[in-house]
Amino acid sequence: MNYRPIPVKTHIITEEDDIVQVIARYAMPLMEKGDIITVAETVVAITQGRFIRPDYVKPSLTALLLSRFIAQDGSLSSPYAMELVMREEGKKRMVAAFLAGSLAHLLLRRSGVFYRLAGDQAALVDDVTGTMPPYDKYIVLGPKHPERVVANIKKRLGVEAAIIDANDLGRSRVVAATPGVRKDVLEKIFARNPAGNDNQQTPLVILKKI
């Protein structure tokens, strides 16, 4: 199935917006019958209140010494960052993570295994300058129960459903979905990230059925 990726400017999206409530006054008058609703998993996330600033954050030793191995083009080389991670996926599981991917990188030349291990919220996680403003002072978390929100998008507005993480390094994931939609499809579409990754504010992308 073909779509053709439509992306929907919104006003500033704040932690007091419902994000059902978003989609229905942005999206749904554009929809048509087998269209998708996409939303992106950082204004999800907002909207859930989950968000801090790096100030209120105070990283442990573990968290520092960990964040110094991260790449500087991730999210987790912030100690900030690293350490909110750590308190919602759990240290131990965190520095099992580290350790086996680094032994993988190490013998077996293979890249991704401490993500793959390390939970959702390392993937996730937005370090500050990562969002757009006021949000950029901000690190924002990955959204909480996010196959909760799809359902409720679709039971409420009638539509399938879907929340994306993409970026314009050609890298894109379907964080949770209604069952009528297709995961690799949409991961294709969003390689290329038609929402945009600067101030564009189009958060809620609708896939209009070509």
The other form holds:
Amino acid sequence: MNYRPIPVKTHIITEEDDIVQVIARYAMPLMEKGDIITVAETVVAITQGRFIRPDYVKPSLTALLLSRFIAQDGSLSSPYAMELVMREEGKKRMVAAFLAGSLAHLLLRRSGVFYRLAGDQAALVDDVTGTMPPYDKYIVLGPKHPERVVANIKKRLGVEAAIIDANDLGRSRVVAATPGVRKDVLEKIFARNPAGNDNQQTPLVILKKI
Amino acid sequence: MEEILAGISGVVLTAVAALGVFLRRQGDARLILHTNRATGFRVDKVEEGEGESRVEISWRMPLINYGRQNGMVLEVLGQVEYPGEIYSRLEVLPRFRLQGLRRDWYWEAVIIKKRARHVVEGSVVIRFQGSLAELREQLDRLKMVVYYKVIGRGKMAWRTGDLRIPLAIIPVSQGEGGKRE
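Alternate state requested, the form predicted together with its partner chain (shown: the form predicted alone):
Once more the chain from above appears, this time first in line as the rest of the complex follows.
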């Protein structure tokens, strides 16, 4: 099954937008039967109001310490992002994931264990500078209940949908998708990040069946 | 029992000491916006109308991360120091941007890599209820405090720097006024 990705430009999405209405307005006129609509996970989170300035976060001693052990290309190297994820996923879980991840790294030379154990929010959070303006000064968490979001898109608009976490580093992940979507195909397409990672303002990508 | 307690205390103390050494060796970002090394002051735009004048002045200043970790600059803001009674007829709009990052004057939060050197462009729009000649006569320079918000590995902090914008560089027209760029 082959698809051609078509990035769709929108206005600046805020917490006052309904993601289904955004898709209906910008993407639906361009879609045909068999196409899939994909949405950037950050944008779904923004419509859910899941962003906060670090000024309003007081990092705990645990967050200050754990963040020191995360490489700086990861959002959790910020004590503020670490604190927010701790509140979402639980402090005990994060500490346990950190200890298990450290042991796996030291003894087995395996990386990524911490992120697998720490929960979805640990992998999805975007630190300050991780999102295009006007959210460049905010920490943006991952979306809440992404499965419900895609199910709602399909119910209201009748199209297959997926929420994607992609970046310019060649990593992509399907956060949630309706049952008619093949996740492996999407992850391959989005490894090239067709929506772009800078200021393209294309949070929607239509996958045209070819 | 005492031996066990002594053993536990020893392990804890060693762990704390090792953590201290790790944190010290890791270091942090150390971001400095050198407002005192501002150069290249120039007048970009001058407008003189009836009873009101407007001038835009720009300059550059180095932003350096002297630290061993990457850091971020979230905001750069300017606040004029009170210049006296003339302030009631003066309106000042300071603007900053990282050179090469944006074409508009929105300060976008940016990562500054360890040991990296960048240039921050500054600009100020001055509106004055009076002539430019009068402004120059009453104020030879505008003092401004530049506030910039930084984050590294530790807690976020506001830093400040002092800036002096020379107003003597403003050209004063001999005629009835107008617009010059």
